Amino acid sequence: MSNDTHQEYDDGLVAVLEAVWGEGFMSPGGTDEVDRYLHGIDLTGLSVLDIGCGLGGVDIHLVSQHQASKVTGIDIESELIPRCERLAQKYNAVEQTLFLCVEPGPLPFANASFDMVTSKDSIIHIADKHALAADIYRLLKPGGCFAASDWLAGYEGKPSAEMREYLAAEALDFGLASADGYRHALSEAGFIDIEIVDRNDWYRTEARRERDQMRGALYDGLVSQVGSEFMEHEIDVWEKMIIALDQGQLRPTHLRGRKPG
């Protein structure tokens, strides 16, 4: 089965996201935000699975700064995998990383394969959080940890009109869940020590700074890469996202749970 149908992040969008969020990243905060959701976790010598590795920035950071022994990054977008591999080559992390294109659905690894499972703002694309949580639990060794960030819904049921406008502008395959939905999915899967930390206040400020950069210092350089029409569309996406953030409808969040030892 071809993965061509899963190519949502084309070269233009990747160029904008990486310019705004940093080399190797497709979501806010870069390495600083990774460090925040990993706070207190020692990854030294651990095997890690990164769900939705994107451009590979998280994976390189985990081996270079957190001393993970092996990080396996997976994504359903085949065109992103060579980007990850090039980044690993650039930072001399080829031996400690493995990047794979996978099909949507249950993950193709044996039970208890990893010490830790992580994801940076990618599991928004997976609608069935209960099936996801159960699969992550299966893949973790006893005592293993799930630590991630994701975009959560600040509502139950239907989103506001403004949130719907934002989602339509993004035009990506999002499957948002609420904090209660995540907590229930993780608990039902068997996780303990579940932590859910809301980051909406932080990102409401950060998103405005990003938008201003896109309008200012980043504008000409990005227009030369993606064109003015595409750039204006992306700025409009940010404007709509800021409204959704202000309403509390879109809530960046840190997630954590542990498999009993």
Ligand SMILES: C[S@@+](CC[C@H](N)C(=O)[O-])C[C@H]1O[C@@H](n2cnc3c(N)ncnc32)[C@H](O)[C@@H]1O
Second form
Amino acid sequence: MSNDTHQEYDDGLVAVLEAVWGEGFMSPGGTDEVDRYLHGIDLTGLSVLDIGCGLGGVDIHLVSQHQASKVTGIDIESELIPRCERLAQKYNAVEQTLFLCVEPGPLPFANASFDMVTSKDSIIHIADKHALAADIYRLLKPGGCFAASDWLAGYEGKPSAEMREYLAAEALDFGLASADGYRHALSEAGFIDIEIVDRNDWYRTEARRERDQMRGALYDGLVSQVGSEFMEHEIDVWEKMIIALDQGQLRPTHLRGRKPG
Ligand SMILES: C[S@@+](CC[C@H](N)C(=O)[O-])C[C@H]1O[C@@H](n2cnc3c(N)ncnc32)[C@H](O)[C@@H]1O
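Structure of the form predicted together with this ligand, please, following the form predicted alone?
Below: every chain and molecule of the assembly, starting with the one above.
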């Protein structure tokens, strides 16, 4: 269950993302956005799997604010796991959390292991949404739910030239799908009560605020950590992302489905 060589989210990128998005997060909106995509779900006493736990911010939040009894966070980047563990120590969440480095591919857990599966902005990295949805369904107990957020494609087929520029600048291993693609994958897997909530409008504004902070209050501190060349590159990624958001090509989205009880 380890993968020591894979490191797309290196120290420089992690430093920028965490500065922009908040302690423990490599995705926008922080705990408020987690609360939004979990709205109306009672996690008290639940055993939860978090796919792509990153720095562990979601996992700590689920045990400390949502009273999940156990959260297992998995990630393919081994360097991130000790960071999650340190955050769990800082927030007294060691007993209720487990962080594991896994290989990409089928999720290494027995059938019906979890009450709930979550993921925040990570399954963009998993291209085969049908295989993923079937695997999540398999891991859930009857009546269990999947609630997540992710970066979706606002197009079928080929992205716009500007979206391609953004994806090239980001240079991460992405496998985006559209809302229809997700709906189809979830429903083929057997999920019911599927809900897909578009967050493009919110994030178009938020991304501009983040870009302004990167140019302003965060700039000097981050340059001293990552260097000016990398910082300028990251600001350029944000500029390109804003164009892709404005075009509706990139669509942050909340996803939900339930395994029949
Ligand atoms: C954008 S970050 C989000 C991290 C975290 N969920 C958050 O919101 O801060 C995406 C994470 O997914 C992880 N990841 C990529 N492919 C994965 C896979 N196949 N299984 C599990 N995690 C994966 C990456 O290593 C990274 O930590």
